[in-house]
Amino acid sequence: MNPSPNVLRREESPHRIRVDSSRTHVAEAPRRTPVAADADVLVVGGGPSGVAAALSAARGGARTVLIERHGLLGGMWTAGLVNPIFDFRKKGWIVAELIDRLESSGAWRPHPRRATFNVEAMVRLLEAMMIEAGVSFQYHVPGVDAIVESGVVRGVIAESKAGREAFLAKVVIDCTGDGDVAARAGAPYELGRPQDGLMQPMTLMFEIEGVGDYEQQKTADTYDQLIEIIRRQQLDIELPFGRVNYAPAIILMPQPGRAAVQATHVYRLNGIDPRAVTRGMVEARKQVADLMRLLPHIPGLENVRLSRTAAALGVRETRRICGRYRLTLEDLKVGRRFDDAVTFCTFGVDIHEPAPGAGVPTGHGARIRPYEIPYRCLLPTGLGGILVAGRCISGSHEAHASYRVTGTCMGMGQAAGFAAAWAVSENATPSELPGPELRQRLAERGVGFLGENRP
């Protein structure tokens, strides 16, 4: 039976809160917060690595709990509407998986550099392995604080439109990109490269349709059009990026006429600031509509439109927590294989400029060779109870921007998934799984590992 509409309601308010004199801060009074979810894994994040954590989790025999602060599973896949997947080849398991059944559904377009997918469709896969496996996952809850006793993670606080709650688990898993909830945690962590803590500039994906026949071949000479144009009709237009190798980038999807554009580029901000975040959404909007200007003047591009923009700013780069391990550009520079590995790259050093004109080398495109993530990365120092999957993994800012790609961080995912729930199972802590038999158990499951002989 439905309330009577006129019957008043009030939210219960167990705690107070006040201004204090200088209006710098709020005091808040002692509150008791209620347990949303009692978990064996809990996931922070639904992101590429999380979801691979949750069903890997889930798979092992885990009670498993995922939420997201999106409204959709994927992160940057589907909210960021990024595209193509870069280095999924030979990761195995549960990536694999991921990739056949979108080719099996029609929602896939091979290619050797830029293999694409359907994004609606990979929402809505994603969703149904979720279920398939029996993750119990949220949307719209997003983890605001860790809960922390004896420096061991207990699980994390959320705060959502049904107010503030905690999810407790025996192991969490941080896959929200950014590191949060390790380093709400305490965890140390790196923020930007080290000779002025810049980090990458920001994207702002999106599609266009109308695309007929059109196969761009290079970028710069892309580029080169671009300029042209503005030059020809003596636009008020300037681009947001050099004549570079990564933008701007056309990347034909399975849907016919259809291709996500990679060149906005928002420079100088930190994507842990939701007012730079928040800047940096405004201007790449500006940076589409000019783009959108351009792009049908470029033959093959003529009825070209706009269909949409991603609902979330594509960041590069923030936190690189500290772990037991931290991969260098050295490390990629050997190619470098570990006993412990989890996965394995082979994704360059792909470095968007952080400060175009300001003369600092970046490392782009420094020569490397594939390359193992050994599982101590995913452990950050000090904490137990804890592990992060994704970009926010120990390394240096050259390193990060290898193995900071969706299929490298979705083989993250699967390994951290699966330690979490071997570690429930011996009522053990993550770091006191032996990595080498960590290894061969996910190597057991089919995922891909490098050659044995180790530098």
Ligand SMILES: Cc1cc2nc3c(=O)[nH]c(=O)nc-3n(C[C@H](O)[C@H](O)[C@H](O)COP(=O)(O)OP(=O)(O)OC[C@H]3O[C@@H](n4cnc5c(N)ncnc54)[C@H](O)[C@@H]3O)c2cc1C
Contents of the next structure:
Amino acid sequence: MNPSPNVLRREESPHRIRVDSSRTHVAEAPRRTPVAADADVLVVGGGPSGVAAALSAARGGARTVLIERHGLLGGMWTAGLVNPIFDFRKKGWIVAELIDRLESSGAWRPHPRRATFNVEAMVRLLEAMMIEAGVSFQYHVPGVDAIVESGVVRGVIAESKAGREAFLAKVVIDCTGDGDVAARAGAPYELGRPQDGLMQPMTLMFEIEGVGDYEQQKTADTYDQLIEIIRRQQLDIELPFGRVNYAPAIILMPQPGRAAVQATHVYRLNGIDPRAVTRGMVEARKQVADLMRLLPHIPGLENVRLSRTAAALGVRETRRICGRYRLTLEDLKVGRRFDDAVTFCTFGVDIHEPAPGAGVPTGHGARIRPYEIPYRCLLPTGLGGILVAGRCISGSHEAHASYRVTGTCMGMGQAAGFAAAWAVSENATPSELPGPELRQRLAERGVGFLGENRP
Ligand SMILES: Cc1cc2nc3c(=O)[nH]c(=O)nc-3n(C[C@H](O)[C@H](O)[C@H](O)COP(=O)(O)OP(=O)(O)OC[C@H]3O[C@@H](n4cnc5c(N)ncnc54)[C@H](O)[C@@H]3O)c2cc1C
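Right, the form predicted on its own is done; let's see the coordinates for the form predicted together with this ligand.
Next comes the full complex, and the chain you just saw is listed first.
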């Protein structure tokens, strides 16, 4: 029987790519790419900054589309199983609403320093908030290129199961964590610390259950216990961290008996190289297995079981897109305020040792004062039509290690979405907005800036 025309299909132009004779490259013929969406605001990446940006833009009246490469919203919060949320207080309307709604649904564990959330509840809440706000979001759609005309970003090219598609917008907000869109658009960026290019290590988070009433005191004490267990039992296990104040962290979650564990560390890898991330993922999963052999020997943790490992490796640091201002450790130390501030940060400088034996990280644990983040850090150098928000904004290796926390990233995203909707309503590009007025409008929506005492 002949197949019916509805069953027999063929993809368009299958023969447009030729392999160079050198076999080091292939040549692609020019192609016409269908436009999947033409929005006011396009947000790329649905992590803490991206979700806040999309909600803020949509509520500001902009027709907003968000594309996300994974199958869930939340970025490191959900795909990465990162808990707790640091530095979320007084960050403004969308941040406050998110925490309120987690709290009122029983998905929140309050704590002065380590407030945590139920990951599954977070995923569902973020989806509900996006639907309520009218954001059109699409999963499994990675943005792979930027569409730039005369220095102005007009949209993004995505490649998915649907093929290669264009997403056009009046303003694009890059919330990919890695600054993928801004980098593809030609923005200069920094990678790693200046002296050797090393970045912070990556961590595969995992969740355990059966924790009972156990509550961790000092990470260094837990480190000593683990070393003692290895010695006593003569195990062939090497801990992937030293006697530090950031690992191993056993972080209690809202669900009774459940904790997130921050302990694995993979070093000297570049988070924007998928081959390196693959090696890191394999190595980190082995570290989880090793740690699960040790944890039940800690008094109070006799009944722990592995619940799950994160779907995504936790990448702390990659591109820092150069913008019209570059935040530095000096700004943090003096608690700098800015006329065009969009949010603020109170979190300290948390640099996980970039490699064993690579020396004490410069700036880790430095005494800083609460500081503000200027709008100019969100405006990539030399480009129009684009904002960046989240961990990829313009700053030094040390400053990044402070403002990268999720409460602050949400604050940046919220401001970027607000500014984008405002720019669209004025038919302006984001860099034309008056910074002091932006600050004033954000303050009216509950962003608790740090007062007028500029140092
Ligand atoms: C192991 C680890 C532990 C941490 N612990 C804490 C903590 O305890 N508390 C805290 O507050 N912060 C913590 N942080 C920091 C924090 O998680 C991140 O800095 C923060 O999530 C950054 O937010 P973001 O929105 O910029 O990026 P992300 O959270 O990384 O979100 C980026 C989103 O964009 C998507 N994306 C990326 N590229 C593309 C693309 N090309 N196209 C489409 N989508 C794309 C990703 O899938 C993801 O959903 C930790 C980070 C790590 C790695």
